[in-house]
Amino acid sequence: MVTKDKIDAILADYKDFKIATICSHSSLQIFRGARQEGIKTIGIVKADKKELYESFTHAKPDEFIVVDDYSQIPEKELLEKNAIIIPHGSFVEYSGENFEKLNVPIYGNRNSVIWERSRKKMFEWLHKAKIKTPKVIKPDEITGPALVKFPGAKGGRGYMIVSSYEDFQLRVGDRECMVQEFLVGVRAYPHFFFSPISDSGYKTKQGRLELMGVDRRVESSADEIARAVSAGMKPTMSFTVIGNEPMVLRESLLGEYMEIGKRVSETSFDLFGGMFGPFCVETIVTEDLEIYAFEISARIVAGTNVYPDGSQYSLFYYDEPMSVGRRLARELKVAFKKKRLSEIVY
C-alpha cells in the first residue's frame, strides 16, 4: 500500500489538477460533471474505444491516454498532468490489487476499496454499523434457495442460486465465494455522498451526508425469467447487470435509509479512517418494509448514470442540475481552493 504521506507530498506540488478515470462504467457522467465545474479531464482508453468516447460532444474527456490494457495505469503521465483519479467499478476491477499501490492521488480513501473487495470485511462493516443483513450461511447449511456471490466488482456476473449442498458442490466446488440466504423483496440502491466540507445534508459525526438518488438494477435473466417460464422454458437464473432504472422511495422510508447511510459512513471512520465522496448501500426491502443491506459499493456506482442532471433527491439540496459526477468534481474544486484536498484524497 502506498503511504498517505507520499500521496500528500504529491498533492502539495499540484498547482492545479485534472480529473482522470478509465473510459468505462460511469466515466461519461464524471467527464461531463467535471466540464460543468470547469475542470479538465483525462480519459484512459483502449484504442478501439477512443472513437466512441470522442463522439459524446459534451461528455468526452479533454484529452486521452491510450493504453493496451486497463490493468496498466500510466502513473508517470498522470502525475505529470497533475491528475486525481476517480475510481469506479470498472477501474477497481481492472486495476485489481494494484489499486492500493498506485502512486497517483485517488479521490476518497483507497482503504475503503479493500473493505469493499472482501465480502467478509464488508459484512463485518455492516454488522458493526448495526444494519440488518441477509444471513451468511455455510455451504453445508444450505437447505433451500441461497445466493452464491464471488469476489470483485463484476456487476453480478457469475452469481447463482443453489438449492442444496449437493447443488453447491456441483456448481461451485472450491471457488472462493459467499453464500447468503435468498430474500424476497424489492431491490433498492441509494446513492449517498459524504462530505467533511459541506454544510448541507444529513449531519453525521464527521460531516454531512446527501442522498443523491436511488436506482434498481436490470439483471438478466432474473428480471425477464417470467417470460421464459411462461413460454415453457426452464432457464437458469442469472444476475449480470444489463442496465439501471430510476427509483423513488416511499417517503416514510427516507429516515431509515438516511440512518443506514449515516451508520455506514460513521463506522468507516472507526474501521479504516473514513469513506469520502460517493458510495452506495445495496439493499432489499421486504413486504413488511424491513430493509436488509447486502453489499456496500465504496465509490460511485453505475446506477447514478440514470441521473445525468440530478435526481428527485438532489433537487432538494441544489437549485441546479447536480449529478454525482458533478458533485464530486465540485467537492474536489472546493477542497482545492480551501487547501483541504489531503482530507479527501488518498
Contents of the next structure:
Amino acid sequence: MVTKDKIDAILADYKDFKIATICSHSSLQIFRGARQEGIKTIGIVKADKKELYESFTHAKPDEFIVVDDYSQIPEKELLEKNAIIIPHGSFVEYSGENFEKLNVPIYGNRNSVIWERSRKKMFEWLHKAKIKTPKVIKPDEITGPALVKFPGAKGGRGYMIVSSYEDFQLRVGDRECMVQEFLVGVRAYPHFFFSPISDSGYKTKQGRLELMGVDRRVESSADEIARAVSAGMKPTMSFTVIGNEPMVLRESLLGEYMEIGKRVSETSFDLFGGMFGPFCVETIVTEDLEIYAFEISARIVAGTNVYPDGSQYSLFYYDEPMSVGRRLARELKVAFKKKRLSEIVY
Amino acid sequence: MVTKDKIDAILADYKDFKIATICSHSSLQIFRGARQEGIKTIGIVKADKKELYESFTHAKPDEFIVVDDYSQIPEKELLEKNAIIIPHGSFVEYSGENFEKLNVPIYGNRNSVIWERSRKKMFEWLHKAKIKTPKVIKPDEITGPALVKFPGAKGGRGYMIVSSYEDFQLRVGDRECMVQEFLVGVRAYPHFFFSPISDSGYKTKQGRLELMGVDRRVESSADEIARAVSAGMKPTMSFTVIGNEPMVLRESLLGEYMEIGKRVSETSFDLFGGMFGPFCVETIVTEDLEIYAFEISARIVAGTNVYPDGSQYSLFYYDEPMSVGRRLARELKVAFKKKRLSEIVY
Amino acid sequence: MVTKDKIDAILADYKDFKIATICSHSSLQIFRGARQEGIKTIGIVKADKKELYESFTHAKPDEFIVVDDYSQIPEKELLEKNAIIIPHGSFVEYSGENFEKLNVPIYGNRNSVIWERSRKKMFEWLHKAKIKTPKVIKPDEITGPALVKFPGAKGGRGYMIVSSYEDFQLRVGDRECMVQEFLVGVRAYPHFFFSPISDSGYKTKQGRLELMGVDRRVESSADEIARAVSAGMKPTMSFTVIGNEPMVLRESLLGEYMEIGKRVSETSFDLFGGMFGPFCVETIVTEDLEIYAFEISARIVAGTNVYPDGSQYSLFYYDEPMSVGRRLARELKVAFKKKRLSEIVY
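Switch over from the form predicted alone to the form predicted together with a further copy of the same chain, please.
Below, the chain from earlier opens the complete complex, with every other chain and molecule after it.
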C-alpha cells in the first residue's frame, strides 16, 4: 500500500487538478459532472472503445490516455497531468490488487476498498454499525434456499441459489464464497454522499450525509424469471446486472435510511479512518418495513447513472441538476480551494 | 364535523396564508412546491424526526411545530399562523376520526375523506361514476383467489389473498373487510388534479382536470415474489408499499383515463359537494386494454413523489417544472388572490 | 408505391413546412417537440378525440384536421398545408396498405415500412446485419415453450406462448405467424436516431447515430404474471403493451448497443436505400450479457414517451432537453435550411 504521506506530498505539488477514470461503469456521468463544474477530465481507455466515448460529444473526457489493459494504470502520465482518480466499480475491479499500490491520488480512502472487497469484512462493518443483515450461513447449515456470493462485485455475475448442502457441494464445492439466507422483499439501493466539508445534509460525527438518489437494479434472469416460469421453463435464477431503474422510497422510510447511512459512515471512521464521497448500502425492505443491508459499495455505484441531472432526492439539497458525478467534482473543487484535498484524497 | 360556515369565517380573517402538513408521506414535495410558489410552510413534526427534516435544506418547511403525537394537531397554533392544511395520506391516517373535527382550514372538501375512508362508499362512488371495478364478493362466494382489504390505506399493509371461504374464515374471521376478485393486469396510478378556477386541462362540468403523472407502486413481497418462488420458497404475497416508480401509459389509453378522472370528479359533486385538488384513481389494465378501478384516493398520493420536478404529463400543461406539491400551492395562491379560497378549502 | 421523384417534386414546391401526424402513439411528444423547434403542427384526429388533444395546452397541435377514419389520410389538405408526415407506430398501423401510396412527403424512407412490416424480412435484415436473434422455429419443430407472433405491431396484442406442436395446431392453426424460441433475459429497448447531416454521435458509413434513450415495456399480463401465479391462478401470459418505464443500461453494454444500431442502420442502406431518423432495435440481454434482437421498429417507438424532456442518454449529446420528438423536428428544420430535405424525406 502506498503511504498517505506519499500521496499527500504529491497533492501538495498539484497547482491544479484533473479528474481521471477508466471509461466504463459510471464514467460518462463522472466526465459530464466534472465538465459542469469546470474541471478537466482524463479518460483511460482501450483503443477499441475510444471511438465510442468520443461519440458522446457532451459527456466525453477532455483527453484520453489509451491503454492496452485496464490493469495497467498509466501512473506517470496521470501524475504529470495532476490527476485525481475516481475509483468506480469497474476501476476497482480492473485494477485489482494493484489498486492499493497506485502511486496516484485517489478520491476517497483506499482502505475502504480493502473493507469492501472482502465480504467477511463488509459484514463485520455492517454488524458493528448495528444494521440488520441477512443471516450468514455455514454451508452445512443450509436447509432451504440460500444465496451464494463469490468475491468481487462483477455486477452480480455468478451469484447463485442453492437449495441444500448437497446442492452446495455439487455446484459450489471448495470455492471461496459467502452463503446468505434468501430474504423476500423489495431491493432498494440508496446513493449516499458523505462530505466532511459541506454544511448541508444529515449530520454525522464527522460531517454531513446526503441522499442523492435511489435505484433498483435490473437483473438477468431474476427480473424476468416469472415470464420464463409461466412459459413452462425451469430456468436457473441469475443476478447479472443489466441496468438500473429509478425508484422513490416511502417517505416514512427516509429516517431509517439516513440512520443506516450515518452508522455505516461513522463506523468507517472507527474501522479504517473513514469513507469519503459516494457510497451505497444495498438493502431489502420486507413487508413489515424492516430494512436489511446485504452489501456496501464504498464508491460510486452504477445505479447513479439513472440520475445524470439529479434525482428526486438531490432536489432536497440543490437547486441545480446535481448528479453524483457532479457532486463529487464539486467536492474536490471546494476542497482544493479550501486546501483540504488531503482530507478526502488518498 | 366542523361546519363549512365556521371554516369560511376563519378564512375570511386570513390576511395571508401558510401551508401546513405533517412531516411524512409527500410532505417534502409539498414544502418544496410551496417554496417554489413563494408560500411559507409549517411542518408538524415529532421531536425525533425534526433533525431529519431539517437536513433537507432545499425542501424543509420554513418553521416546525413539534408535537408528541400526530393525532394531536395543534389547532390553535395553526390558526394563529393562518395555516391551510394539506391532507396527505398519512395526515388522514394519523388524525383519524379527529380529521373532520379539525378547527383549521383544510385544502379540499373534508367530506371526501368520509367517502374515501369507507370501501363500501368508495365502490358506490365508482359504480355511480360508471367505472368498471373488480367484483366485490361475499366471503361465502369465494371460489378462487380473492383479495381481502381492511379499512384505511396504511400503504397496503395487511392486504391478503385468500383462496377459499375456509381460508377466509381461518385467516380473516369476523374482521371488517372487503373481498374483491383478483384481477390480472398492469397496475397504473394516474395522478389527477381538479381545479374549478383553472382554464387549462380537460373540461368537466365543474372545472378542469389535469393528468399530473402516472406511477406504479412497488410492493413487498408482491413485486419480488417471483424470485422467492423461483428460489423454491412458498412466501405469502403481501402488498406493503415500499416505494414508487415512474411509468407512462400507452397514448391511446389517455382518453379513457381522462374520462375516468372526469366521471369520478363529477360524481363527487353529486355525492358530497365535490373533491378539489389532487386525487388518484387506482387502476388495473388487462390484456384487452380494459381499465378497472379498485380504489380512489381523494387527496395527494405518495406516487407523486416520483415527480418532484414534474412528470411526462405535467409538461403537457406547463412549461415549468410542476409537481403536484407545487400545483396545489399555486392553486391556493391563485384562489387567494381571486378571493375564491372558500370554494376549495373546507 | 408513390415514386421518390413525385415526392421530391412536391418537396421542391414547399416554401415552408409543417409537421403532421395522427393524434395517437407518440403524437403529443412530436407536437411538443416541433413547438420547441418553432415548427407548426397538424393533428389528424377523429372527432371524439379532439377535445382530449385540445386539453393538453402545451403539447396540442397548432391545428387539427378532423377525419372519420384514420385509414383515410387527408392528402390534399396536408399538401396544401405543406405537411411532412411523421409516421409513428399507430400511423403505420392505421394507414395500412395505403401507407406506401400516400401522396404526401413522409419523414424517412417509406421502403423501411415494407421491411418492418414483414417479420421474415425483418429477420433477414437482422441476420444480414450479423446481429444475434432468437431462433426462428418451424411449427413442427416446437419442443418447448415458444413465442408466436402475428403480423403487425399492434402493441404486442395477440402474441402467445405455445408449449408444443399440438398446442400450436390447436391455438394458432393456419394463421400467418412467426414462431421464435423463448429467450430468458432482460428486455431493453434502445431508441436510436440516425442522421446523415449531423456531425455529432457515433459514426456510420452514411452519417451519425445517437442513442436517445432506453425503456422497458410494461406488458399485460406478462409483467404481473407472478402475482397471479402466486395467488393460485393459472393465467395465460399475454404481451399487450400498457405503458413504458425508464431504464439505463450497464455502461459496458453501450459499445455493443451502438454497434447493433450501426449495423442495422448500415444494412438498411444495402437493402433498401436507408432508414432515417428514429428507430428501435428490440433486444433481450441474457445473464451472460449476450444481446439478442427480436424486432426492429423503423420509426419512432412509444417508449420514447418516457423522455419528453430528454433522457439519461440524450444528455450525452445535447445541453438542451432533447426528446426524440424534438430531435426529429430539429432534423427536418436543419435539412430544410440546408436544402437537403429530399435526402431524409420520402
